[in-house]
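One chain is shown next in structure tokens, namely the form predicted alone.
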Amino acid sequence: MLKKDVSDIVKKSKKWGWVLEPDAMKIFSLNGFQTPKYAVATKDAEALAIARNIGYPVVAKIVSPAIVHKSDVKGVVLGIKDDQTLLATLARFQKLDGFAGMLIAEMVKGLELIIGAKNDLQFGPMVLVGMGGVGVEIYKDVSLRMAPIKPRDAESMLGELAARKLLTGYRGSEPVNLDKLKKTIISFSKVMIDLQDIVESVDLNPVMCNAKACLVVDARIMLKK
């Protein structure tokens, strides 16, 4: 059964057919997932207060019901280090179609992974795990299973990745917390089962994993028509 807060978010999002990122992040936060610190601003004073509270550097992202793919409009700016750059970014975003705010979030470090799912008419939610970030469609290094995902499924999915050595620390790089990663995959599959009657697909890309945690850095939820 869906939490009331989640149901309320879904109801208000139906007119767009998808869930705006701040609301999608809230859905996963309500379900126990870790996220970076973030908040949404529409005005200069709000943006400055949020960035200073989080601490530079920060990430800024466009929030608009008219823009599903933020990268297409240069709607993601990483590594903002000062007030001037932050306000210039807000001013540019305010001119974009359907501007509803600018999400400001802390910068987090780690290995970029993707955890996603699509609802199959025959099998229900099919969960995908792979190497994430902007190169996900190029490398196509993913593994797929039917929900619900059990611990042994999560382990075997990670073992199937061509870049699996990156998870355990390749050439001196920091290994990720595999226990946290597996728990994140399992929890994600449970959320997909709860949402399967109302969502078409969900993408968490990237999920940023390091030695301490796995954080949902970006979330997109497409609703069924």
Second form
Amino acid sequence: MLKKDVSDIVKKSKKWGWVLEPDAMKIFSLNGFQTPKYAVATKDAEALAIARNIGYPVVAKIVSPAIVHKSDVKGVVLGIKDDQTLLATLARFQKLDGFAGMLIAEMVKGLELIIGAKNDLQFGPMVLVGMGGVGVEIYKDVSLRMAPIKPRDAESMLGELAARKLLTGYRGSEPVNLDKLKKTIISFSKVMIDLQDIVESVDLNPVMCNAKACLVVDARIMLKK
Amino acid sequence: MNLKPLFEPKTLAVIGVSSTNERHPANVIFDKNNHRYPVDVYGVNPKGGKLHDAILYPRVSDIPKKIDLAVIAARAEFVPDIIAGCIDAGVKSAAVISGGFTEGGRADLQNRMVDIAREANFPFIGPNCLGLFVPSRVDTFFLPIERMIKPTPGNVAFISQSGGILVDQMIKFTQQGVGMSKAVSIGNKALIREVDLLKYLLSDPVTKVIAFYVEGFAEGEGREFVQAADCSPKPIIIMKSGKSEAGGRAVSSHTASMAGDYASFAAAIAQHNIVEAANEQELVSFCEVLSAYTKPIDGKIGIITGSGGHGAMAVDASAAAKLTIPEFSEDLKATLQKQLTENVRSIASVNNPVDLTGSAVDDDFVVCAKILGASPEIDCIIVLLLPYLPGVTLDIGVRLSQVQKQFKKPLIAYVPHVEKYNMMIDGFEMNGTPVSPSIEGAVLMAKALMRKKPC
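Next up, the form predicted together with its partner chain, please; the one we just looked at was the form predicted alone.
So here's everything in the complex, that chain up top.
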């Protein structure tokens, strides 16, 4: 059974074919996933209040039903340190196609991973884990399994990655909390089974993993037609 | 649904036999079973008449005996009614050879026969297929006996969506000494699908390896199949076609783009302990090795060779296949060195691969295989055998097979497959040791043994 909040979001998003980022983030936080602090502003005063509450530096992202790939329109600005840059960014976003708001979020540090899912016709929900970020389809360092993901599957998925050494700390870099990461993958696979009748594919990209936690920094949910 | 009558019929009705057209597929099926298999065969034709000396019955219900398996080779539009007639007459199962259903735009006919059969819990294979071949039991393939190679009875079952691929593989299995327990062409798989046959074969005492040729699964069917396969103690192998993605599909998420149909297929089957054969050569090799050795290995390979070049090629192929070629301990090297014959003791290399050189004799190969057989440092032996070496005799196959049985450690041989060496190859294969015609093939056989342990 879907929680009412989740089915309300899905109902509202149906007309766009996908779920806007703030709503997608909400679906995952409702399901117990950790996210950075965030809120959405449409006006200057709201943006300033949110940034004050979170504390600089912040990241700003365009929210628009017309823009699925935010980076393509320079719709993601990282490391904003002052009010002036924040407001200039908001002013630019307001001119973008379908502007519905600016998501302002806490900056988090960690290894950029992707956790994704696709509803396969023959095999049902499939879960993908790999190195995330904008270059995900260039390096294609990912591994794939059928949901539900058992602990041994999560273990072997990470073992398959070329970048597995980065997870355990490479040349002095901080190791990732593997236990949290495996738990995140397993609970993500459960959510995908719950949502399989509604969802076509999901990208959590990036999921930022550090020594303490794995945080869902961006979520894209594509709905079934 | 009871599938036993399909595989072990005592009585067979062939529906659609012609009294005028000798080459009608139904006549071929009638003739080959009538003369060569331990089944009572009855021909059915609505006009009655005779075929040779046999009476043709107008309807299946006219046959004086209860029928276990009806082979239906009549025109598509008559088939749903024929199925209904079979059910009324107490026939226990059917193989529908006829084409002209979904593949010919008549999904309605196919749906009707599925509805009729499902309501009566009546199993049928097909339509649009060759049906079944079970050695020494039954053969519903409409291929004249003189054109077929008769497969050796054995423990490999092969299920195929394509009849043509099935027959080709049966020929290749026979050529490589792989014995078969069952061969089933499932065609449109309207009612009985891969997963149903998988479940049946998992409990079939004759079958030890289950292989499939799959073009694709219907919605949700892949999931059902891999879940049924997951804890199988019997090795399951799939060869897949249709791996290339349909072009131009708009994909709006990274995950959907990277987890295409084939990527998902490959990931799901590997996750559930199913071995994927990339091509026909792998399929035959995997079936051969997995029917000989069912226990999974970790992949620590010891190589014994009569030529350094062969050893180097095998090492490269092993690395690509993620097998390890461990360095031998000093103790093991010393033992090997001590036991070699005078011929090669001073010139052989006792590292891994053990290079016995072209001066080696049978005894050198056998003694090395015994030492590696007893050593915990490796869990599988590959012997690269050059039949043209003067010291190697025809006895080598049976002698190495004895070592393999004595130490219960898989041994795989490479011997070039030319007619001249057949007797040497038989020495291995007829004594239960798999032989590959290529170095890479021998390595792939070892790789196939690296399955996960069944849960």
